[in-house]
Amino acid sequence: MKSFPSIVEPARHTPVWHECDVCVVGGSCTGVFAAVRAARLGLRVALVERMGCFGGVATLSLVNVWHSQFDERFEKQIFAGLTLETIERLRRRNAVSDTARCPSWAWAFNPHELQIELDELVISSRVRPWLHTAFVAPHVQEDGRLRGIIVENKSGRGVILANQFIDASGDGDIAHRMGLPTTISATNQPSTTCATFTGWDSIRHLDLGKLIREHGKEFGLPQGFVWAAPIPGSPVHMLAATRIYDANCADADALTRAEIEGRRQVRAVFDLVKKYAPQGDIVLQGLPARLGIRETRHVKCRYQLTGDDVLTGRHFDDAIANGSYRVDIHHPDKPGITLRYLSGVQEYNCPGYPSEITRWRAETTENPTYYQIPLRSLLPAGASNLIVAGRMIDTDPVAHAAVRVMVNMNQTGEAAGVAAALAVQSGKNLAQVEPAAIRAELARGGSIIL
C-alpha cells in the first residue's frame, strides 16, 4: 500500500440526493442487467456509472463480441435472459452477425448500437440513471450495514441511499472501500487494447501475428494474442493486437500507464503492417473509451469458485449461471494463450506458431459440456446488503479464465439483481434469501436454469 503525506478535510454536510431498493454501482451489460432484473420485479432502482454510456466492455473497451448460449458440445442450450433479449433488440436493427458452433465467439455486434439500446433498456425498466457519476465511499451505519454511497458528479457530492446494494464496479471498489476482504491474484491475467479499422479486406490474407513476431520489437510491441471481429453494418472491423503486461489497473497509476501504453502499441501495429504489408490498405477508425481488462482484484465471498469446479463441470445446488467458454489463459509472463476444453483437449498458441495440441487430462469415456456458477461466489464475507457481479467474483486464476468473459458474468448481474430484489421484498439479509427462490424467480423471468 502507497504511503501519502495527508491534509485534513474539513467536515461537511452531503446532502442526500436519491433513496431507493437497489442501488448498483458499474453500468456495464453486467450491472445494467441487474438493476433492469430487479427493477421488474417492481422495485426503485438507481444505477450508478462513471463513463458516459453504458455497456462497459462490450462498448466502452469495443470488445464486441459474446460466446455461444449452448454447452461444449453445441448441442444443449444453457443461458438465455437479458444476453438473449439484447441480442435479439439488435438484431431488429441489424446490427448482430452470427456464428455457428463456434467456440470463440457466437455474436458480433455493433457495439454503439449497443450503447443505444442499453440506455432505452434502462429507461423503459424505470431504472433511474446517473450517468459521469462515480462511487466515491461506502456509508457504513455503526452496525456495519451498508446504508449508501457518498458520489460526485458536475453537481457535486451526493449521497444515494438503499436498503440493497450491487457491486458491479469490475474492481470491487465498494466491497473494497468498506474493508472487506479482497484479493489480487499472483498470475493477473493482462489487459488488452481494442481498436477499429478500415480496410479488412487488404489483410485478411495476412498472419498479423507472426509479423509482430517477427518485427515487433522494432515498434516496442510485445508478443501477446492477435484476434478481429467484424462490426456488423458497417466496413468497420474491431482489432486486438495489444498486450499491457505488469498493470494492476485497480492502481490509478497503473491504469493510466496502462491506457497510454495500449494507444501506444495501436499506433505500432498499425506502424509495423504499413512497413512491411504496405498493401494493406488499413486506416484507423476508433480508439476505445477504456482498455479492456481482465483481471483486477477479486472479493472474497462465501465461496472460492475453483479451477477444478470449472473443468470438471461441477453442478451446485445454488448454481445461477452457466456457461461452456473454454479456460483462456493469456499469460503474464509469455505470450500467447493456453486454451483447455472440458474434453480434457489443451491448445498452447502463440502468434506465429502452429498451435500445440496436448491434454490437460487423460481421455475419459464421458466429459462435462458446461460448468455453473454458484450464488455463494457472489456473497462478500461479512455484508450483510452487498453482493457483487462482474469479473471480481471469487474465483482461484483457472476458474477466472473461463467464468470472466460476459456471457457468463450478465448471467451473474441477473443473479444479483433478482436475489437483490427478493432481500427487500422478504426483509431479510442477502444470506438468508433461499437459493431455490432465487433460482426460480431467475427462471420466471427468463433464465436457463440447471
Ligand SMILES: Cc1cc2nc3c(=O)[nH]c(=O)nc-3n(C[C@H](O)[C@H](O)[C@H](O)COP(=O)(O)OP(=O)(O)OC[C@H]3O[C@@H](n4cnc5c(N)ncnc54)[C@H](O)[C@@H]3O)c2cc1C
The other form holds:
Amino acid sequence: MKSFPSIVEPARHTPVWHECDVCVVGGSCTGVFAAVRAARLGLRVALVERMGCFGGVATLSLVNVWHSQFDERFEKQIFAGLTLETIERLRRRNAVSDTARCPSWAWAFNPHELQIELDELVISSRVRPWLHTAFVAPHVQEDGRLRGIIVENKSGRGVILANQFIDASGDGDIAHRMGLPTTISATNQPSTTCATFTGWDSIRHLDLGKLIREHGKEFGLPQGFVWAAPIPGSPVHMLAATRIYDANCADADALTRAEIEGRRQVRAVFDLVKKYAPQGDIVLQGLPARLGIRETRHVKCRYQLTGDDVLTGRHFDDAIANGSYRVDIHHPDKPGITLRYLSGVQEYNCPGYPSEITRWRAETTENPTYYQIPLRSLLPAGASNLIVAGRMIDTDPVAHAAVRVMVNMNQTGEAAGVAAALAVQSGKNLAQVEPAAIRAELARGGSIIL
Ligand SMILES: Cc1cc2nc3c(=O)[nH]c(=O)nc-3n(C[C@H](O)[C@H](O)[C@H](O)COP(=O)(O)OP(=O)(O)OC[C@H]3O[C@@H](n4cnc5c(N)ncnc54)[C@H](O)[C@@H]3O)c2cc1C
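May I ask for the structure of the form predicted together with this ligand now, the form predicted on its own having been displayed?
The next block holds the full complex; its first chain is the one shown before.
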C-alpha cells in the first residue's frame, strides 16, 4: 500500500439523490443482467456505471465474443437466461454470427449494437440508469450495514440509498472501500488493448504471431497472444494482439500507464505489419474506451472456488451458474496461453510456434463436461447486504482462468439480482435467503439450473 501525505477534508452534507430497493454498481452485462433480473421481480433498481454506456469489456473494450451454451462435448445445454435473450435481440439487428461446436467462440457480435440493445433492455425493464456516475465511497451504518453509496458525476457528489447492493464493478470497488478482505493474485492475468481495423482480407493468411516473434522487438512489442474476430455485418475486425505485463489495473498509476502502453502497442503492431507484410492493407479503425482487464481484485467470500472444483466438474447444491469454457491462462511471465480442458487435454499455444498438446491428468473413461459456480463464492465474508458478481468473485487463479468469460459472469449477475431481490422481499440478510429459493426463481425467470 502506497503512503502519501494527507489533508483533512471538511465535513459536508451530501444530498440523497435517490432511494431504491437494489443498487448495482458496474454496468457490464453482469451488472445490467443483475439489475434487470431484480427489476423483473418488481423491485426498484438503480444501476450505476462510471462510463457512458453499458456492456463493460464487451462494449468498452471491444471484446465481442461469447462462448458456447453447451457442455464441453456440445451435447447438453447448460445456460440460457439473459445471455440468450440478448443474442436474440442482436440477431434481430443482424449483429451476431454463430459458430457451432467451437470451444474458442460460439457468437461474435457487434459491440456497438450491443450498447444500444443494453440501453433498451435497461429502460424497458424500468431500471434507473446512472451513466457517467462513479461509485466513490460506501455509506456504512454504525452496525456495519451498507446503507448507501456515495457517487460522483457532473452534478457533483450525492448518495444513493438502498436495501441491498450488488458490486459488479469488476474490481470489487465497494467491497474494497468497505474494508472487506480482497486479494490480488501473484499470477494476475495480464491486460490487453484491443483495436478494430479494416483490411482483414489482406492479412487473412498472415501469421501475425510469428511476425511479432521475429520482428516485435524492433517495435518494442512484447510477445503475448494474438487473436482476431469479425464484427458481424461489417467489413471490420477486432484484433487482440497486445499484452501489458506487470500492471495492477486496480492501481490508478499502473492503470494510466497500462492504457498508454496498450495504445502504443496497437500502433506498433500496425507499423510492424506495414513494414514486414506490405501487402497487409490494414487501417486502424477504432480504439477501445478502456483497455481490456482480465483480472484485478478478488473479494474474499464464504467459499473460494478452486481449479480442482472446475476441472473435476464439482457440483454444488447452491450452484447458480454452469460453464464449459476451458481453463485459459494468459501467463503473466511468459508469452502464450495454456488451456486445460475438462477432458484432461492441455494445450500450450505460443504465437508463432506449433501448439504443444499434452495432458494435465491421465486419461479416464468418464470426464466431466461442465462445471458450476456456487452462490457462496459471491457472498462476501462480513457483509450482510452486499453480493458480488463478475470477475471479482472468490476464485483461485486456475478457477478464475475458466469462469472469467462473459457467459459465466452474466449468470453470476443474474443470480446476484435474484438473490438481492429475494432478500428485499423477505427482509432477510443475503446469506439467510435459501439458495434453493434463489435457484428456483432463477429457473422461473429463464435460467438453466442444474
Ligand atoms: C482482452 C480480453 C479478451 C477477453 N476475451 C474474452 C472472450 O473472448 N470472451 C469472453 O466471454 N470473455 C473474454 N474476456 C474476459 C471477460 O471479458 C471479462 O472477464 C468479463 O467481461 C468481466 O466482466 P465484469 O462484469 O466482471 O467486468 P467488466 O466487464 O470490466 O465490467 C465492470 C463495469 O463496472 C464499471 N465500473 C468499474 N468501477 C466502477 C465504479 N467505481 N463506479 C461505477 N462503475 C464502475 C466499469 O466501467 C465496467 O462497465 C476477455 C477479457 C479481456 C481483457
